[in-house]
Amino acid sequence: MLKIKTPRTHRAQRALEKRAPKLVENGKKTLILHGTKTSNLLNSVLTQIYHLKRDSAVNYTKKNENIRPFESGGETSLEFFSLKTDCSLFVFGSHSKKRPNNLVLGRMYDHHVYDLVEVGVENFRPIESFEYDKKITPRIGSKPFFAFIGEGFESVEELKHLKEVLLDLFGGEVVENLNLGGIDRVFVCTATSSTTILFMHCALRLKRSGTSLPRMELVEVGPSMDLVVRRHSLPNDSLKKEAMKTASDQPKKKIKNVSSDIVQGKIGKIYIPDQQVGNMPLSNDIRGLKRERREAKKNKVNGEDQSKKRKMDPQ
(Lines of atoms letter the chains of each structure in order from A and count residues from 1; the text may use other names and numbers.)
(Lines give C-alpha, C1' and ligand atoms only; values in the text may rest on other atoms or scores of the structure.)
Protein backbone atom coordinates (compact mmCIF):
# COMPACT_ATOMS: atom_id res chain seq x y z
CA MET A 1 0.00 0.00 0.00
CA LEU A 2 1.33 3.41 -0.98
CA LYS A 3 1.27 6.11 1.65
CA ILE A 4 -0.90 9.05 0.65
CA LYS A 5 0.51 12.37 1.83
CA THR A 6 -1.97 15.15 2.48
CA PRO A 7 -0.97 18.82 2.60
CA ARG A 8 -0.47 20.10 6.13
CA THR A 9 -0.52 23.81 5.38
CA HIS A 10 -2.82 26.07 3.39
CA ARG A 11 0.10 27.05 1.17
CA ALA A 12 0.75 23.43 0.18
CA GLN A 13 -2.96 22.89 -0.43
CA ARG A 14 -3.13 25.94 -2.75
CA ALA A 15 -0.08 24.68 -4.64
CA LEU A 16 -1.71 21.28 -5.22
CA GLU A 17 -4.97 22.89 -6.34
CA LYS A 18 -3.04 25.06 -8.79
CA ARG A 19 -1.50 21.95 -10.39
CA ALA A 20 -4.71 19.94 -10.42
CA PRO A 21 -6.50 19.33 -13.76
CA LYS A 22 -8.87 22.12 -14.79
CA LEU A 23 -11.54 22.63 -17.44
CA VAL A 24 -9.72 25.80 -18.51
CA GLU A 25 -5.99 25.14 -18.39
CA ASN A 26 -3.40 27.57 -17.11
CA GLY A 27 -0.80 29.06 -19.44
CA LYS A 28 1.93 26.60 -20.40
CA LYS A 29 5.37 27.18 -18.91
CA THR A 30 8.61 26.40 -20.73
CA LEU A 31 11.68 24.73 -19.24
CA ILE A 32 15.03 25.72 -20.82
CA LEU A 33 17.94 23.31 -20.24
CA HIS A 34 21.59 23.00 -21.32
CA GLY A 35 23.26 19.75 -22.27
CA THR A 36 26.74 18.48 -21.44
CA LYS A 37 28.31 20.71 -24.08
CA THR A 38 26.92 23.84 -25.70
CA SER A 39 28.43 26.34 -28.12
CA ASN A 40 28.43 30.12 -27.78
CA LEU A 41 25.87 30.36 -30.57
CA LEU A 42 23.59 27.86 -28.83
CA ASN A 43 23.91 29.69 -25.50
CA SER A 44 22.83 32.88 -27.25
CA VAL A 45 19.85 31.09 -28.85
CA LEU A 46 18.66 29.73 -25.50
CA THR A 47 19.06 33.18 -23.93
CA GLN A 48 17.01 34.79 -26.71
CA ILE A 49 14.23 32.19 -26.34
CA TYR A 50 14.15 32.86 -22.60
CA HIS A 51 13.95 36.59 -23.34
CA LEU A 52 10.90 36.02 -25.58
CA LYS A 53 9.19 33.89 -22.92
CA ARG A 54 10.48 35.59 -19.78
CA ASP A 55 7.04 35.75 -18.15
CA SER A 56 6.38 32.00 -18.51
CA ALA A 57 9.75 30.23 -18.60
CA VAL A 58 12.26 28.63 -16.23
CA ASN A 59 15.91 28.79 -17.29
CA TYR A 60 18.49 26.32 -15.92
CA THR A 61 22.01 27.30 -16.99
CA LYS A 62 23.91 24.40 -15.40
CA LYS A 63 25.06 21.48 -17.56
CA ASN A 64 23.00 18.28 -17.49
CA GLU A 65 24.81 15.08 -18.43
CA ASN A 66 21.99 12.54 -18.09
CA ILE A 67 19.40 14.13 -20.40
CA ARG A 68 19.04 12.34 -23.76
CA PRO A 69 15.42 12.84 -24.84
CA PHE A 70 15.48 10.46 -27.84
CA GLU A 71 17.07 7.56 -25.92
CA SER A 72 15.22 5.13 -23.69
CA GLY A 73 15.84 6.09 -20.07
CA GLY A 74 17.43 9.38 -21.03
CA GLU A 75 14.28 11.37 -20.31
CA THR A 76 14.13 10.58 -16.57
CA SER A 77 15.93 13.73 -15.44
CA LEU A 78 13.92 15.78 -17.92
CA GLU A 79 10.64 14.50 -16.51
CA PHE A 80 11.89 15.19 -12.96
CA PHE A 81 12.62 18.83 -13.81
CA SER A 82 9.24 19.11 -15.52
CA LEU A 83 7.46 17.86 -12.40
CA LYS A 84 9.55 20.09 -10.14
CA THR A 85 8.91 23.29 -12.11
CA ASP A 86 5.40 22.40 -13.39
CA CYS A 87 6.44 22.97 -17.02
CA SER A 88 4.67 21.30 -19.94
CA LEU A 89 7.08 22.54 -22.65
CA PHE A 90 10.86 22.30 -22.82
CA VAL A 91 13.79 23.46 -24.94
CA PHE A 92 17.01 21.45 -24.61
CA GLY A 93 20.25 22.62 -26.20
CA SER A 94 23.31 20.46 -26.93
CA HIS A 95 26.35 20.63 -29.22
CA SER A 96 28.37 17.78 -30.70
CA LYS A 97 30.39 17.00 -33.80
CA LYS A 98 27.60 14.84 -35.22
CA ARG A 99 24.81 17.32 -34.39
CA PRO A 100 26.19 20.85 -33.99
CA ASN A 101 24.04 23.59 -32.48
CA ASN A 102 21.25 21.16 -31.73
CA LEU A 103 17.89 22.14 -30.22
CA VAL A 104 15.29 19.66 -28.99
CA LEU A 105 11.78 21.10 -28.67
CA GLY A 106 9.23 18.97 -26.90
CA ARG A 107 5.93 18.79 -25.06
CA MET A 108 5.00 16.91 -21.90
CA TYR A 109 1.81 15.12 -20.92
CA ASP A 110 1.30 14.36 -17.24
CA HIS A 111 5.00 15.26 -16.80
CA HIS A 112 6.07 12.56 -19.27
CA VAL A 113 7.56 13.15 -22.72
CA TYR A 114 4.75 13.45 -25.26
CA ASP A 115 6.54 14.33 -28.52
CA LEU A 116 9.92 15.65 -29.69
CA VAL A 117 11.33 17.69 -32.55
CA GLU A 118 15.06 18.03 -33.07
CA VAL A 119 16.32 20.98 -35.14
CA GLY A 120 19.68 22.43 -36.03
CA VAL A 121 20.27 26.19 -35.77
CA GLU A 122 21.91 27.99 -38.70
CA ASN A 123 22.35 31.64 -39.75
CA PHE A 124 21.45 32.95 -36.32
CA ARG A 125 21.08 36.70 -35.77
CA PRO A 126 20.44 37.95 -32.21
CA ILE A 127 18.24 40.86 -31.19
CA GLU A 128 21.24 43.14 -30.71
CA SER A 129 22.13 42.98 -34.42
CA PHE A 130 18.89 44.66 -35.55
CA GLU A 131 18.48 48.43 -35.67
CA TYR A 132 14.96 49.85 -35.24
CA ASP A 133 13.00 52.39 -33.28
CA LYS A 134 12.92 51.14 -29.70
CA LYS A 135 9.42 52.57 -29.23
CA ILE A 136 7.96 49.69 -31.25
CA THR A 137 9.66 46.99 -29.16
CA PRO A 138 7.06 44.29 -28.36
CA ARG A 139 5.90 44.17 -24.77
CA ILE A 140 6.57 41.12 -22.61
CA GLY A 141 3.60 38.75 -22.47
CA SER A 142 1.75 40.24 -25.44
CA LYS A 143 -0.26 37.89 -27.67
CA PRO A 144 1.52 37.24 -31.00
CA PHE A 145 0.35 36.62 -34.55
CA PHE A 146 1.75 33.66 -36.53
CA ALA A 147 2.37 33.53 -40.26
CA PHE A 148 3.31 30.16 -41.79
CA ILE A 149 4.36 30.62 -45.41
CA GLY A 150 4.87 27.65 -47.70
CA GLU A 151 3.09 24.48 -48.77
CA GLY A 152 5.42 22.34 -46.68
CA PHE A 153 3.49 23.15 -43.51
CA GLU A 154 0.48 21.33 -45.01
CA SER A 155 2.14 18.48 -46.90
CA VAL A 156 5.40 17.55 -45.11
CA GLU A 157 4.91 15.64 -41.85
CA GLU A 158 8.08 17.00 -40.19
CA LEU A 159 7.10 20.62 -40.85
CA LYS A 160 3.51 20.01 -39.75
CA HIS A 161 4.81 18.62 -36.48
CA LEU A 162 7.24 21.54 -36.05
CA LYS A 163 4.40 23.97 -36.69
CA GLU A 164 2.32 22.49 -33.85
CA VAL A 165 5.25 22.65 -31.43
CA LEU A 166 6.09 26.26 -32.33
CA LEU A 167 2.47 27.31 -31.84
CA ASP A 168 2.47 25.79 -28.35
CA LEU A 169 5.91 27.18 -27.54
CA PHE A 170 5.32 30.83 -28.47
CA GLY A 171 1.51 31.05 -28.65
CA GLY A 172 0.89 31.94 -25.02
CA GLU A 173 -2.42 31.52 -23.24
CA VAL A 174 -5.62 30.73 -25.10
CA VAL A 175 -7.96 33.74 -25.14
CA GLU A 176 -11.41 34.37 -26.61
CA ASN A 177 -11.18 38.09 -27.39
CA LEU A 178 -8.27 40.24 -28.53
CA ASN A 179 -7.70 43.97 -28.38
CA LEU A 180 -6.17 45.00 -31.69
CA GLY A 181 -4.19 47.75 -29.99
CA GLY A 182 -2.44 45.20 -27.76
CA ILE A 183 -1.09 43.05 -30.60
CA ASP A 184 2.45 44.18 -31.32
CA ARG A 185 4.41 41.16 -32.56
CA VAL A 186 4.37 38.55 -35.35
CA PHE A 187 6.31 35.29 -35.73
CA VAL A 188 6.95 34.60 -39.41
CA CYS A 189 7.92 31.04 -40.39
CA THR A 190 8.84 30.47 -44.05
CA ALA A 191 9.39 26.96 -45.41
CA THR A 192 12.44 27.29 -47.68
CA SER A 193 12.68 23.51 -48.26
CA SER A 194 11.10 20.27 -47.07
CA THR A 195 13.27 20.26 -43.92
CA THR A 196 14.25 23.92 -43.38
CA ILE A 197 12.28 26.95 -42.21
CA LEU A 198 13.28 30.57 -41.69
CA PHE A 199 12.10 31.75 -38.27
CA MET A 200 11.76 35.54 -37.80
CA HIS A 201 10.39 37.72 -35.01
CA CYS A 202 8.84 41.01 -36.16
CA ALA A 203 7.22 43.99 -34.48
CA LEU A 204 3.78 44.97 -35.74
CA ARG A 205 3.15 48.62 -36.54
CA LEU A 206 -0.42 49.80 -37.17
CA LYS A 207 -0.92 52.86 -39.38
CA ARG A 208 -3.92 54.73 -40.73
CA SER A 209 -5.36 53.43 -43.99
CA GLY A 210 -8.45 55.61 -44.44
CA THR A 211 -10.73 52.67 -43.61
CA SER A 212 -11.88 50.94 -40.46
CA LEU A 213 -9.02 48.43 -40.79
CA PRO A 214 -5.51 49.79 -40.13
CA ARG A 215 -2.56 49.18 -42.44
CA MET A 216 0.00 46.80 -40.94
CA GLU A 217 3.75 47.04 -41.31
CA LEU A 218 6.30 44.48 -40.10
CA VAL A 219 9.65 45.53 -38.68
CA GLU A 220 12.13 42.73 -37.98
CA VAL A 221 13.39 42.99 -34.41
CA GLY A 222 15.02 39.57 -33.96
CA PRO A 223 15.96 36.96 -33.24
CA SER A 224 16.18 35.35 -36.68
CA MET A 225 17.46 31.85 -37.52
CA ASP A 226 17.16 28.89 -39.86
CA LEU A 227 15.76 25.72 -38.26
CA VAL A 228 16.71 22.45 -39.98
CA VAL A 229 14.59 19.46 -38.90
CA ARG A 230 16.77 16.45 -38.03
CA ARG A 231 14.67 14.01 -36.01
CA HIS A 232 11.17 14.00 -34.64
CA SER A 233 9.16 11.62 -32.50
CA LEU A 234 5.37 11.46 -32.54
CA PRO A 235 3.23 10.03 -29.70
CA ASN A 236 1.53 6.68 -30.15
CA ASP A 237 -2.17 6.59 -30.94
CA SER A 238 -3.35 5.56 -27.47
CA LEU A 239 -1.36 8.33 -25.74
CA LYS A 240 -2.50 10.89 -28.29
CA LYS A 241 -6.12 9.88 -27.82
CA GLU A 242 -5.81 10.18 -24.05
CA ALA A 243 -4.07 13.56 -24.24
CA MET A 244 -6.63 14.96 -26.69
CA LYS A 245 -9.57 14.25 -24.41
CA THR A 246 -11.56 17.33 -23.57
CA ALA A 247 -13.77 17.65 -20.53
CA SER A 248 -17.38 18.17 -21.44
CA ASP A 249 -18.97 21.39 -20.36
CA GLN A 250 -20.47 21.45 -16.93
CA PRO A 251 -24.05 20.14 -17.07
CA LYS A 252 -26.73 22.75 -16.72
CA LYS A 253 -28.57 22.82 -13.44
CA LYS A 254 -31.95 21.15 -13.80
CA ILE A 255 -34.85 23.53 -13.38
CA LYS A 256 -37.59 22.14 -11.19
CA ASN A 257 -40.95 21.35 -12.86
CA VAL A 258 -39.68 22.30 -16.34
CA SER A 259 -39.29 19.79 -19.16
CA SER A 260 -38.92 19.89 -22.93
CA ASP A 261 -40.95 18.19 -25.62
CA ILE A 262 -40.13 17.73 -29.31
CA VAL A 263 -43.55 18.98 -30.43
CA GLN A 264 -44.67 21.36 -27.69
CA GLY A 265 -41.23 22.69 -26.78
CA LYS A 266 -40.68 23.92 -23.25
CA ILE A 267 -43.31 22.67 -20.80
CA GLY A 268 -43.74 23.90 -17.23
CA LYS A 269 -45.88 22.65 -14.36
CA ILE A 270 -47.46 25.01 -11.84
CA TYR A 271 -48.59 23.59 -8.52
CA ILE A 272 -51.40 25.47 -6.73
CA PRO A 273 -52.23 24.49 -3.14
CA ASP A 274 -55.76 23.37 -2.22
CA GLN A 275 -58.05 26.35 -1.61
CA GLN A 276 -60.60 26.09 1.20
CA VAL A 277 -63.27 28.27 -0.40
CA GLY A 278 -65.89 27.52 2.26
CA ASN A 279 -63.74 28.91 5.04
CA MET A 280 -62.69 32.06 3.22
CA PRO A 281 -64.05 35.31 4.79
CA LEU A 282 -66.12 37.37 2.35
CA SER A 283 -66.47 41.13 2.57
CA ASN A 284 -69.61 43.14 1.90
CA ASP A 285 -68.09 44.81 -1.14
CA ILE A 286 -68.28 41.78 -3.32
CA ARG A 287 -70.11 42.52 -6.55
CA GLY A 288 -71.79 39.14 -6.60
CA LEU A 289 -73.47 39.87 -3.27
CA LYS A 290 -74.63 43.27 -4.48
CA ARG A 291 -76.21 41.63 -7.49
CA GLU A 292 -78.01 39.11 -5.28
CA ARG A 293 -79.31 41.93 -3.08
CA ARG A 294 -80.63 43.85 -6.08
CA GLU A 295 -82.41 40.77 -7.38
CA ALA A 296 -83.86 40.05 -3.92
CA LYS A 297 -85.05 43.65 -3.58
CA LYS A 298 -86.57 43.57 -7.05
CA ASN A 299 -88.38 40.32 -6.31
CA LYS A 300 -89.67 41.78 -3.06
CA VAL A 301 -91.05 44.87 -4.80
CA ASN A 302 -92.71 42.73 -7.44
CA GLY A 303 -94.26 40.55 -4.71
CA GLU A 304 -95.69 43.58 -2.90
CA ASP A 305 -97.16 44.93 -6.15
CA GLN A 306 -98.81 41.65 -6.83
CA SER A 307 -100.35 41.50 -3.34
CA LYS A 308 -101.70 45.07 -3.69
CA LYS A 309 -103.21 44.23 -7.02
CA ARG A 310 -104.99 41.25 -5.52
CA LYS A 311 -106.49 43.39 -2.76
CA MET A 312 -107.79 45.93 -5.22
CA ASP A 313 -109.30 43.27 -7.51
CA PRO A 314 -110.75 40.57 -5.28
CA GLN A 315 -112.05 37.43 -6.93
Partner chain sequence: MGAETYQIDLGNLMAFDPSHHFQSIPSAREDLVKECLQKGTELVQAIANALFSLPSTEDPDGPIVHLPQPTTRLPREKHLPKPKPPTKWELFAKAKGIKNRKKDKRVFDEQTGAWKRRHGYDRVNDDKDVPIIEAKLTDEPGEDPFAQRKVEKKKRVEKQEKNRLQNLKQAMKAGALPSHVQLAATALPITGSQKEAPKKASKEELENVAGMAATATASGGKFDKKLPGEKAPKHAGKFRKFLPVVEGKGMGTQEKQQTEKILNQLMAKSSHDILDVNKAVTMFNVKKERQRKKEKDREVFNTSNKLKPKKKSLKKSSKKKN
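What's the form predicted in complex with the partner chain like, now that we've got the form predicted alone?
No partner chains or extra molecules come along with it, only the chain itself.
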Protein backbone atom coordinates (compact mmCIF):
# COMPACT_ATOMS: atom_id res chain seq x y z
CA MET A 1 0.00 0.00 0.00
CA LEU A 2 1.44 3.32 -0.99
CA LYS A 3 0.33 6.64 0.28
CA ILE A 4 0.79 9.94 -1.53
CA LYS A 5 2.37 12.51 0.76
CA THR A 6 2.18 16.13 -0.30
CA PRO A 7 3.17 19.16 1.76
CA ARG A 8 0.36 20.68 3.79
CA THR A 9 1.45 24.31 3.50
CA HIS A 10 2.40 26.47 0.54
CA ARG A 11 5.62 27.41 2.31
CA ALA A 12 6.68 23.77 2.54
CA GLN A 13 5.85 23.25 -1.10
CA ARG A 14 7.94 26.24 -2.12
CA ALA A 15 10.85 24.98 -0.03
CA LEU A 16 10.67 21.56 -1.70
CA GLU A 17 10.49 23.04 -5.16
CA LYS A 18 13.49 25.24 -4.42
CA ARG A 19 15.57 22.13 -3.68
CA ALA A 20 14.35 20.13 -6.66
CA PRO A 21 16.71 19.52 -9.62
CA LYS A 22 16.14 22.18 -12.27
CA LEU A 23 17.35 22.98 -15.76
CA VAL A 24 18.89 26.26 -14.65
CA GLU A 25 20.17 25.73 -11.14
CA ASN A 26 20.29 27.95 -8.09
CA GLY A 27 23.63 29.24 -6.82
CA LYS A 28 25.72 26.65 -5.01
CA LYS A 29 25.83 26.86 -1.24
CA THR A 30 28.88 26.01 0.84
CA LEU A 31 29.04 24.05 4.07
CA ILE A 32 31.90 24.97 6.40
CA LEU A 33 32.72 22.49 9.13
CA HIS A 34 35.64 21.00 10.97
CA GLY A 35 36.84 17.71 12.37
CA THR A 36 37.93 16.58 15.79
CA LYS A 37 40.93 18.84 16.17
CA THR A 38 41.48 22.33 14.78
CA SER A 39 44.16 24.87 15.42
CA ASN A 40 43.57 28.55 16.09
CA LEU A 41 44.85 29.38 12.66
CA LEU A 42 42.45 26.98 11.02
CA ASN A 43 39.51 28.34 12.99
CA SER A 44 40.21 31.84 11.77
CA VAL A 45 40.68 30.58 8.19
CA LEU A 46 37.27 28.93 8.30
CA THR A 47 35.53 31.98 9.74
CA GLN A 48 37.13 34.26 7.18
CA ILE A 49 36.00 32.02 4.34
CA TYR A 50 32.53 32.15 5.84
CA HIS A 51 32.65 35.93 5.88
CA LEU A 52 33.70 36.00 2.24
CA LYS A 53 30.69 33.91 1.32
CA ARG A 54 28.24 35.19 3.86
CA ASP A 55 24.88 34.71 2.18
CA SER A 56 25.57 31.43 0.48
CA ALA A 57 27.35 29.50 3.21
CA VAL A 58 26.41 27.51 6.26
CA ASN A 59 28.83 27.48 9.18
CA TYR A 60 28.83 24.49 11.50
CA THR A 61 30.57 24.95 14.81
CA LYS A 62 30.48 21.50 16.39
CA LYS A 63 33.30 19.07 15.85
CA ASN A 64 32.59 16.03 13.71
CA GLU A 65 34.55 12.94 14.65
CA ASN A 66 33.50 10.53 11.98
CA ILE A 67 34.12 12.55 8.84
CA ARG A 68 37.04 11.35 6.77
CA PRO A 69 36.49 12.63 3.24
CA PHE A 70 39.15 10.52 1.59
CA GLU A 71 38.02 7.21 3.07
CA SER A 72 35.19 5.24 1.55
CA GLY A 73 33.02 5.09 4.64
CA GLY A 74 33.85 8.43 6.14
CA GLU A 75 31.71 10.65 3.98
CA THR A 76 28.22 9.52 5.00
CA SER A 77 27.93 12.33 7.52
CA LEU A 78 28.99 14.86 4.92
CA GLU A 79 26.39 13.60 2.48
CA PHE A 80 23.71 13.74 5.15
CA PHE A 81 24.57 17.35 5.99
CA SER A 82 24.65 18.23 2.32
CA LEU A 83 21.18 16.78 1.91
CA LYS A 84 19.78 18.59 4.90
CA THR A 85 21.28 22.00 4.16
CA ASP A 86 21.13 21.69 0.36
CA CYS A 87 24.82 22.54 0.03
CA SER A 88 26.85 21.21 -2.86
CA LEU A 89 30.23 22.60 -1.84
CA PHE A 90 32.01 22.00 1.43
CA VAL A 91 35.12 23.16 3.25
CA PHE A 92 36.28 20.73 5.92
CA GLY A 93 39.09 21.80 8.23
CA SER A 94 41.18 19.53 10.43
CA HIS A 95 44.54 19.67 12.16
CA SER A 96 46.87 16.77 12.88
CA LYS A 97 50.56 16.26 13.25
CA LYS A 98 50.84 14.62 9.86
CA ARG A 99 48.65 17.18 8.10
CA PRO A 100 48.78 20.48 9.93
CA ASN A 101 46.20 23.14 9.06
CA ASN A 102 44.42 20.93 6.60
CA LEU A 103 41.52 22.07 4.44
CA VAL A 104 39.52 19.71 2.27
CA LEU A 105 37.61 21.52 -0.46
CA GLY A 106 34.97 19.29 -1.96
CA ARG A 107 32.07 19.28 -4.34
CA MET A 108 28.93 17.20 -4.39
CA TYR A 109 26.83 15.88 -7.22
CA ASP A 110 23.33 14.80 -6.25
CA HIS A 111 24.45 14.98 -2.63
CA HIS A 112 27.21 12.42 -3.13
CA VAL A 113 30.87 13.34 -3.07
CA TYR A 114 32.02 14.28 -6.56
CA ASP A 115 35.63 15.39 -6.11
CA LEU A 116 37.99 16.54 -3.36
CA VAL A 117 41.12 18.64 -3.05
CA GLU A 118 43.14 18.63 0.15
CA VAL A 119 45.27 21.70 0.81
CA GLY A 120 47.40 22.87 3.66
CA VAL A 121 47.29 26.49 4.76
CA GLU A 122 50.53 28.35 5.37
CA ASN A 123 51.45 31.99 5.90
CA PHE A 124 47.90 33.00 6.64
CA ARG A 125 47.16 36.69 7.05
CA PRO A 126 43.62 37.52 8.24
CA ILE A 127 41.48 40.42 7.04
CA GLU A 128 42.21 42.39 10.20
CA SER A 129 45.93 42.55 9.46
CA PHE A 130 45.44 44.55 6.27
CA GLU A 131 45.14 48.31 6.34
CA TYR A 132 43.07 49.93 3.67
CA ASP A 133 40.47 52.59 3.10
CA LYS A 134 37.21 51.15 4.38
CA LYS A 135 35.22 52.76 1.59
CA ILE A 136 36.50 50.35 -1.01
CA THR A 137 35.61 47.17 0.89
CA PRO A 138 33.94 44.76 -1.45
CA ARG A 139 30.27 44.11 -0.78
CA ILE A 140 28.85 40.71 0.09
CA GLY A 141 27.62 38.85 -2.95
CA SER A 142 29.41 40.84 -5.61
CA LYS A 143 30.72 38.83 -8.55
CA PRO A 144 34.49 38.55 -8.30
CA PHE A 145 37.19 38.68 -10.93
CA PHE A 146 39.69 35.87 -11.08
CA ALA A 147 43.34 36.08 -12.07
CA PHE A 148 45.37 32.88 -12.34
CA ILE A 149 49.07 33.33 -12.90
CA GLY A 150 51.56 30.65 -13.67
CA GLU A 151 51.99 27.78 -16.08
CA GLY A 152 51.47 25.32 -13.25
CA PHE A 153 47.72 25.79 -13.53
CA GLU A 154 47.83 24.20 -16.94
CA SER A 155 50.54 21.61 -16.61
CA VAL A 156 50.11 20.17 -13.14
CA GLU A 157 47.06 17.96 -12.64
CA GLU A 158 46.47 18.98 -9.02
CA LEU A 159 46.71 22.69 -9.70
CA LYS A 160 44.32 22.40 -12.61
CA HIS A 161 41.84 20.69 -10.33
CA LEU A 162 42.39 23.29 -7.62
CA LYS A 163 41.75 26.06 -10.12
CA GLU A 164 38.39 24.57 -11.03
CA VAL A 165 37.42 24.09 -7.41
CA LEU A 166 38.39 27.65 -6.49
CA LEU A 167 36.34 28.98 -9.38
CA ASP A 168 33.35 27.05 -8.10
CA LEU A 169 33.88 27.96 -4.47
CA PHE A 170 34.44 31.69 -4.77
CA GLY A 171 32.77 32.35 -8.08
CA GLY A 172 29.42 33.39 -6.68
CA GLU A 173 26.16 33.04 -8.57
CA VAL A 174 26.12 32.38 -12.28
CA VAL A 175 24.71 35.52 -13.89
CA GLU A 176 23.92 36.53 -17.42
CA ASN A 177 23.87 40.28 -16.94
CA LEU A 178 26.45 42.15 -14.93
CA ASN A 179 26.24 45.67 -13.57
CA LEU A 180 29.55 47.38 -14.34
CA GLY A 181 29.16 49.62 -11.35
CA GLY A 182 29.23 46.67 -8.98
CA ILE A 183 32.72 45.42 -9.74
CA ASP A 184 34.36 45.13 -6.37
CA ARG A 185 36.80 42.36 -5.89
CA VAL A 186 39.33 40.07 -7.44
CA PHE A 187 40.92 36.81 -6.35
CA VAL A 188 44.55 36.54 -7.47
CA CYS A 189 46.09 33.06 -7.45
CA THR A 190 49.74 32.60 -8.35
CA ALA A 191 51.37 29.23 -8.79
CA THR A 192 54.67 29.71 -6.97
CA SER A 193 55.72 26.10 -7.42
CA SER A 194 54.24 22.90 -8.69
CA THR A 195 52.45 22.28 -5.41
CA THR A 196 51.79 25.66 -3.84
CA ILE A 197 49.76 28.66 -4.82
CA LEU A 198 49.57 32.07 -3.29
CA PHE A 199 45.95 33.04 -2.82
CA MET A 200 45.07 36.72 -2.38
CA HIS A 201 41.83 38.66 -2.21
CA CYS A 202 41.95 42.27 -3.38
CA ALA A 203 39.47 45.09 -3.74
CA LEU A 204 39.18 46.83 -7.08
CA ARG A 205 39.34 50.53 -7.63
CA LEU A 206 38.36 51.92 -11.00
CA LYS A 207 40.22 55.05 -11.86
CA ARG A 208 39.65 57.52 -14.61
CA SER A 209 41.78 57.12 -17.65
CA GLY A 210 41.69 59.06 -20.81
CA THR A 211 39.60 56.51 -22.68
CA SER A 212 36.25 54.97 -21.86
CA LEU A 213 38.07 51.97 -20.37
CA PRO A 214 38.86 52.60 -16.72
CA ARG A 215 42.21 51.88 -15.15
CA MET A 216 42.17 49.13 -12.57
CA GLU A 217 43.89 49.37 -9.23
CA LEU A 218 44.24 46.48 -6.83
CA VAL A 219 44.31 46.97 -3.06
CA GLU A 220 44.94 43.93 -0.94
CA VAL A 221 42.03 43.53 1.41
CA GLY A 222 41.07 40.10 2.43
CA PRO A 223 42.76 37.00 3.71
CA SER A 224 45.90 35.89 1.97
CA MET A 225 47.38 32.43 2.35
CA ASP A 226 49.63 29.87 0.74
CA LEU A 227 47.77 26.74 -0.28
CA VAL A 228 49.88 23.59 -0.52
CA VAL A 229 48.13 20.85 -2.45
CA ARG A 230 48.42 17.56 -0.60
CA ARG A 231 45.98 15.09 -2.06
CA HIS A 232 43.13 15.18 -4.50
CA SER A 233 40.58 12.77 -5.88
CA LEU A 234 38.99 13.21 -9.26
CA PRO A 235 35.58 11.82 -10.15
CA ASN A 236 35.37 8.74 -12.33
CA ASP A 237 34.63 9.31 -15.99
CA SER A 238 30.98 8.27 -16.10
CA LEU A 239 30.10 10.49 -13.14
CA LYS A 240 32.00 13.38 -14.68
CA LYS A 241 30.19 12.95 -17.96
CA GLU A 242 26.84 12.93 -16.25
CA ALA A 243 27.61 16.00 -14.17
CA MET A 244 28.82 18.00 -17.14
CA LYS A 245 25.67 17.36 -19.16
CA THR A 246 23.73 20.48 -20.03
CA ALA A 247 20.35 20.98 -21.56
CA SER A 248 21.14 22.15 -25.07
CA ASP A 249 17.98 24.16 -25.68
CA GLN A 250 16.77 27.01 -23.53
CA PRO A 251 13.27 26.62 -22.05
CA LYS A 252 10.81 28.46 -24.25
CA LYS A 253 9.49 31.47 -22.41
CA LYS A 254 5.79 31.94 -23.07
CA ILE A 255 5.01 35.48 -24.15
CA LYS A 256 1.62 36.50 -22.88
CA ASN A 257 -1.07 38.25 -24.96
CA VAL A 258 0.58 37.41 -28.26
CA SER A 259 -0.97 34.93 -30.60
CA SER A 260 -0.64 34.21 -34.26
CA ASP A 261 -3.46 34.00 -36.73
CA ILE A 262 -3.30 32.44 -40.20
CA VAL A 263 -5.05 35.37 -41.82
CA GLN A 264 -3.71 38.34 -39.93
CA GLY A 265 -0.35 37.02 -38.75
CA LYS A 266 0.88 38.03 -35.33
CA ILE A 267 -1.83 39.48 -33.09
CA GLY A 268 -1.31 41.14 -29.77
CA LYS A 269 -3.87 41.99 -27.08
CA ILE A 270 -3.66 45.19 -25.11
CA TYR A 271 -5.62 45.67 -21.93
CA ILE A 272 -6.41 49.24 -21.01
CA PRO A 273 -7.65 49.99 -17.51
CA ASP A 274 -10.94 51.89 -17.12
CA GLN A 275 -10.62 55.64 -17.29
CA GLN A 276 -11.70 57.34 -14.08
CA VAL A 277 -13.10 60.55 -15.40
CA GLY A 278 -14.03 61.98 -12.06
CA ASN A 279 -10.64 61.47 -10.40
CA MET A 280 -8.42 62.92 -13.08
CA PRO A 281 -6.13 65.64 -11.82
CA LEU A 282 -6.43 68.86 -13.79
CA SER A 283 -3.20 70.20 -15.16
CA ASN A 284 -2.49 73.88 -15.58
CA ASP A 285 -1.58 73.70 -19.24
CA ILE A 286 -4.94 72.87 -20.73
CA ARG A 287 -5.15 74.28 -24.21
CA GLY A 288 -8.85 75.02 -23.95
CA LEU A 289 -8.33 77.60 -21.26
CA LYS A 290 -5.81 79.65 -23.24
CA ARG A 291 -8.25 82.33 -24.41
CA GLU A 292 -9.81 82.64 -20.98
CA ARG A 293 -6.43 83.16 -19.49
CA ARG A 294 -5.53 85.80 -21.97
CA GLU A 295 -8.73 87.66 -21.21
CA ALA A 296 -8.24 87.24 -17.51
CA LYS A 297 -4.80 88.73 -17.78
CA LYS A 298 -6.09 91.63 -19.75
CA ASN A 299 -8.70 92.40 -17.12
CA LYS A 300 -6.17 92.17 -14.40
CA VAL A 301 -3.97 94.72 -16.05
CA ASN A 302 -6.90 97.11 -16.38
CA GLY A 303 -7.81 96.61 -12.77
CA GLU A 304 -4.29 97.52 -11.67
CA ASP A 305 -4.34 100.78 -13.59
CA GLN A 306 -7.57 101.60 -11.93
CA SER A 307 -6.12 100.92 -8.53
CA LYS A 308 -3.16 103.17 -9.30
CA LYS A 309 -5.46 105.88 -10.32
CA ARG A 310 -7.32 105.44 -7.10
CA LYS A 311 -4.20 105.73 -5.08
CA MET A 312 -3.25 108.90 -6.67
CA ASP A 313 -6.59 110.39 -5.86
CA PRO A 314 -6.23 110.94 -2.13
CA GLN A 315 -2.85 112.44 -2.74
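What we label the rigid core is the largest C-alpha set whose atoms superpose within 1.5 Å from one form to the other. Only a predicted model underlies this, so the values are computations on that prediction, with no experimental measurement involved. Numbering follows the first chain given and starts at 1.
Positional change of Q264 between these two forms reaches 2 Å or more at the C-alpha, relative to the superposed core.
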